[in-house]
Structures are given as C-alpha cells and as structure tokens.
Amino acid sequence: MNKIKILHMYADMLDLYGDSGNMEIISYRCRMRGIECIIDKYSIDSPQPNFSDYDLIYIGGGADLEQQHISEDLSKCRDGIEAAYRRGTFLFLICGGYQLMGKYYRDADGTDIPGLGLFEYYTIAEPNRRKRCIGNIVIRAQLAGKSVDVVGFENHGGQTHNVKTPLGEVLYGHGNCTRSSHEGYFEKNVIATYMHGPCLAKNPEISDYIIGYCINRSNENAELQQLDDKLEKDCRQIMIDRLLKK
C-alpha cells in the first residue's frame, strides 16, 4: 500500500477561512484510492520532529498576531524544515505560511517579522489596514505540464515582492500584490499561495499534484487512480464563467 506522511504545523493557530480543510481533502482523496495518509500535528513548544521523515509539510494562514506568536518558534525549526525541503519534502503553504518562508514580513505597523529565508521573496503590509487584496481570484497555473485554471479566495494586506517562479498568471483578482500579474510561488516540491477557501476543495488538480508527488517519492511507478471530480469542476467552471464574464 502507498503511504503519505504529513506534518500539519500550527493547526491550532493558523486556520483562516477553513485552511485546515485542505488536510481533510488530502486525507479523503488518499482514502478513496486506498493510500494510507498519516497526519501529525506540531505546535508551539512541541517536541521537534525529524522534518525529513515527512512527505508533506503544511502551514496554513493566520493574521499578523498569530504570525508574531509563532515566528520565534518557527525559527527554531528552520534547519530541520530546510533540510527536509532540500531532500524533497513537499511544502504546501497558505497566506501566512507562504509569507514566513520568505526573507521577512513587515506588518502594517512597520515591525519586521523574520521569515525562514528559504526563498528570496519578501512581504510588506499596506500601512493602511483598509487597503487589502480581498475577493475571489482566478489564476492559470501549469501543473505537470497541463494548464489549469484555479479558483480561490484571497484576503491579505501583505504585498509579496521578488517572486521569481509564481504559481500562476492572474486572470481575475489581485495576486501577490495589488493588481499584480501573478500569484503565489511554485517549485517542483513547493506550492505557496494566498488562496483560502480551502483552496483544495475547489481545485482537485492541485490536490492530486501534491499526492502524486508524495507517493512517487517512494514508488516512482505509482499512478493515481482517477476520481470522479465532475461536481467540483462544474462548480468551479460556473465561478470562472461568472468572474471572467464568458
């Protein structure tokens, strides 16, 4: 039996807009395929695990206050997370989790919250707290050589700069900055995005990209069984057509 081992970090603090639901969706889609899915949780002052033991590390979204609370503890995990990333562990990062993997996050008061510096981007919040990137968003991403239109919900005051490999092109909404052309950050084993919702509920292709990557770490010939995603795709298409006014 194929198996995926996941570490969900700060689930008790970083769960804006149902972001923890992403792990429920991964678990469900694994279960439907007979893939064993083990989800461990880590929070502030928990004993540090061996991060490299995991196929997937997940960090959800949180407001400035939550990011400040976890930043010191997260910095203690830096070496372990970086080692896991370098060895191929997948990083799935939403909003605050996305920001904290960069160089730093400067909040609306001008206070710098150090990031782990795994990636070269950085985030600066709008001083005016009412100026936010908020609303539905549609992006066009390339996953495993296929073009996929992805739908989500964004709500962030932070403006993320110096993203060299974005997740996708913005078709509707804001993206990494106010009215920017691209959203998120992407590598073979990293997906970072501002999309809440939870993101995976609306976009089964992203779920399966992550699952497929994880099971192929130990079984290079593994193929994912196709699931019936007609309902999810039909609902997403209605939203896309409405937003893009096709």
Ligand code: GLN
The other form holds:
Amino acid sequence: MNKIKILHMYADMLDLYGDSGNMEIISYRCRMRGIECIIDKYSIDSPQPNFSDYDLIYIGGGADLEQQHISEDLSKCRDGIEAAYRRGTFLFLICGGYQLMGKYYRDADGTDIPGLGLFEYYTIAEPNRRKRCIGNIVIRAQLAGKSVDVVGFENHGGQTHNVKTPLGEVLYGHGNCTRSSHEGYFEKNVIATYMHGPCLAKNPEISDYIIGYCINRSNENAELQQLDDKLEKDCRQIMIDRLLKK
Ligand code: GLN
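Mind pulling up the form predicted in complex with the named molecule next to the form predicted on its own we just looked at?
Entire complex below, previous chain first.
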C-alpha cells in the first residue's frame, strides 16, 4: 500500500482562511485512492522530529504577530528542514510560511523577522497597512507539463522580491508584489504561494501534483488514480469566468 507521511507545522498558529483545510484535502484524496496518509503535528516546544522522515512538510499562513511568535522556534528547526528538503521532502508553504523560508520578512513596523534562508527571495511589507494585496487571484501555473489555471484568495502586506522561479503568471489579482506579473515560488519539491482558500480545495491539480510527487519517492511506478473532480472544476470555472471575462 502506498503511504505518505506529512508534518504539519504550527497548525495552531498559522491557519489563516482555513489553511489547515489543505491537509484535509490531501488526506481525503489519499483516502479515496487507498493511500495511507499520516499527519503529524509540530508546534512551539514540541520535541524535534526527524524532518527527513517526512514526505511533505506543510506550513500555513498567519498575521505578522504569529510569524514573530514562531520565528525563534522555527530557526531551531532550520538544519532539520534544510536537510529534509535537500533529500527530497516536499515543502508546501502558504503566505506567512512562504515568507519565512526566504531570507527575511520585514514587517509593517520595519522589524525584520529572520527567515530560514532556504531560498533567495525576501519579503518587505508595505508600510502603509491600508495598501495590502487583498482579494481573489487567478494564476496560470505549469504543473507536470500541463498548464493549469489556479484560483485562490490573497491577503498580504508582504512584497516578495527576487523570486527566480515563480509558481505562475498572474491573470487576475496581485501575486508576489502589488500588481505583480508573477505569483509564488516553485521547484520540483517546493510549492510556495500566497493563495489561501484553502488552495487545495479549489485546485485539485495542485493536490495531485504533491501527492504524486510524494508517492513516487518510494514507488516510482505508482500511478495516481483519477478522481471525479467535476464539482471542484465547475466551481473554479465560475470564479475564473467571473474574474476574467468582464
Ligand atoms: N503577515 C504576512 C503579510 O501580511 C502574511 C499574511 C498571511 O499569511 N496571509 O504579508
């Protein structure tokens, strides 16, 4: 039986707009296919796990305050997370979690919250708190050789710069910076995005990209059985039509 082991970090503090729902979606889509899905949780002062034991590490989004609260603890996990990522563990990161894997996040007060520096990007919050990037967003991503239009909801003051390999091209909304042309960060085993929603409930292709990657780590011939995603895709199409066809 195929099996996926997930570490969900700081679920009690980084859970904006139902970000934890992403783990419910992964778990549901695994259950429908008979894939065993184990989700462990880690938060401040939990015993340090062996991060490399996991196929997927997931971190959701949060307000500046929560990001400050977890940053010291997160820095203690740096070596473990980096080693896991280099050995092929998938990192799925939403908004605040996305920002904290870069070099730093400078919040709206100008205080720097150090990131883990796994990636070259860095984030500076717009000092005017009224000028946040808020609203629905549509991006076009290339996943496993297929072009997919992805929808989500963004709400961030942070402007993320120096992203060399974005997740997608912005068709509607802001993305990495105010009115940016690109959104998120992508590598074979990293998806980082500003999209809440939760993102995976609205975009089954992203869930399946992640699940497919994870099961292929232990079984490279594993085929991902297709699920009936008509409802999810119809809902998404309504949003795309509403936002793009004015
Ligand atoms: N606090 C960060 C910002 O405003 C992240 C917000 C979020 O996770 N939605 O940019």
